[in-house]
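Just the one chain here, the form predicted on its own, laid out as structure tokens.
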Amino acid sequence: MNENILIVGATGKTGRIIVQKMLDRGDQPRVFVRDQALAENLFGGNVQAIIGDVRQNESLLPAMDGIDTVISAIGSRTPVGKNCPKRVDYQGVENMVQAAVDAGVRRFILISSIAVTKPGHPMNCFGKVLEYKLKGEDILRNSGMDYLVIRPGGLKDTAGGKKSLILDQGDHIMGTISRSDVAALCLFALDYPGELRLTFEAVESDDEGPQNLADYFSSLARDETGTSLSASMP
């Protein structure tokens, strides 16, 4: 596609394999990374790389300028701290959506997770990982911008499209799923023609088999105008 697209969490797990299936089809995407040093080593001179940080506004603007989608695949990493995820799952993704409004981004798909609606689930211990996945969720759905939200189950570091997939709405199910597959539903969606407006939940099954993620996506409802699904929380 002959759109510019920006991807945040670019030299995370998930956000490498993104912009490696981008720069295998052709594609030339932006990134936004803290460490620059890693991004020329993941990625050389393949993409062009903007530093900055989702946790201060200012670094972001200059980022989506121009931009059509952005991907993001950010993820705190202490359940404390300057990396919390009251900081970066909640803050920092108001930050973004804020900057692509601004910048008139088309479109915004957020990694989230599986299992986000649910306050008493263990990872909730991790600094109340998911309710704050969830209020940065519904900061994007309240955004008036085109969007996806992906809420894939257990990551594994596994080859993708080897297993038929599932989706489905409302957070009840659970399992595991391949990065590369959760990379290639944010590519999918990239070339979505139409509207998104979708939430959904994505496990593999346990049978191997072709996906076809167009079938997967027609099965889905969009998401109701102003949807809120976060409890209060400071």
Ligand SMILES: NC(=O)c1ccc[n+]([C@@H]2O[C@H](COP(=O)([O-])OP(=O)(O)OC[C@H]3O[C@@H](n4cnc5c(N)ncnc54)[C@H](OP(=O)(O)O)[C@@H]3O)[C@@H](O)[C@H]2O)c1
The other form holds:
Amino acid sequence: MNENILIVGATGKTGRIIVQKMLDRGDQPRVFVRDQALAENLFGGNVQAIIGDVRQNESLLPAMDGIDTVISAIGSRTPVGKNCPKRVDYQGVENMVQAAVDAGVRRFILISSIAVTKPGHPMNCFGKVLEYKLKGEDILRNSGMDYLVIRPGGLKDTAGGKKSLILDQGDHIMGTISRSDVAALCLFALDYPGELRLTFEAVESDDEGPQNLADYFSSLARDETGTSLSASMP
Ligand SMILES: NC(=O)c1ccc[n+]([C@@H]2O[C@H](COP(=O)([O-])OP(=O)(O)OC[C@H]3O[C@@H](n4cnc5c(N)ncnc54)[C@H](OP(=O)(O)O)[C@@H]3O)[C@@H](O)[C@H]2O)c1
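Same protein, different state: after the form predicted on its own, show the form predicted together with this ligand.
Let's see the whole complex now, leading with the same chain.
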């Protein structure tokens, strides 16, 4: 039973699936949320909820205390204002990573997005979210922690486990994926023995079929140490 996992963004559509999958298998995750009532509504008394905000460093450190692995499912939902992508997907990730390093966290799993290396992509009109997500990714890749950066395609609220998945690297593919399958990838990474140090895109294929996550992961190449992608962007 895992008790030393922190889910940030646990009240989000993907975050709550991650938490539920963990509860279903007997884990007792800690969650970092802004809205205590919503967390209680979603998870009852089955999780330890820490109230905070990724824009506020002081709320993050106590949340990381004693934590082995952080899973971040946060994301800005507004293109402008105080909780825009710059504040959340970049500076919020920077704050989380710094707090995790300070607390001695071993592994950090970050849900980012497909197309982060394509500033001309229409999604980037949403407060330059792609550019800021890439900056957040870079901070994690250079943090010294073991990590996984998962870049899902467009997220869908469909049942997971139905379609075989395509995991790719280099930001060449487009597509969609079930939030449940993204959650399953996060849990597989949580349990992964040895070093991850991986960045990959994930979409579902057109084919119904088995999802052998071990095979998918074994086909991926580890990032070069100190990979910074945003520096080379136009
Ligand atoms: N939507 C897509 O098609 C798509 C495609 C590719 C990648 N992604 C990325 O995939 C991830 C998951 O997406 P989703 O749609 O499942 O997420 P979501 O439902 O929008 O949830 C976002 C979560 O982030 C939390 N959050 C926002 N600002 C915060 C702050 N300042 N401090 C702490 N928590 C904060 C929210 O908390 P509250 O509940 O308190 O608001 C919520 O729990 C995100 O990173 C998203 O950008 C999405």
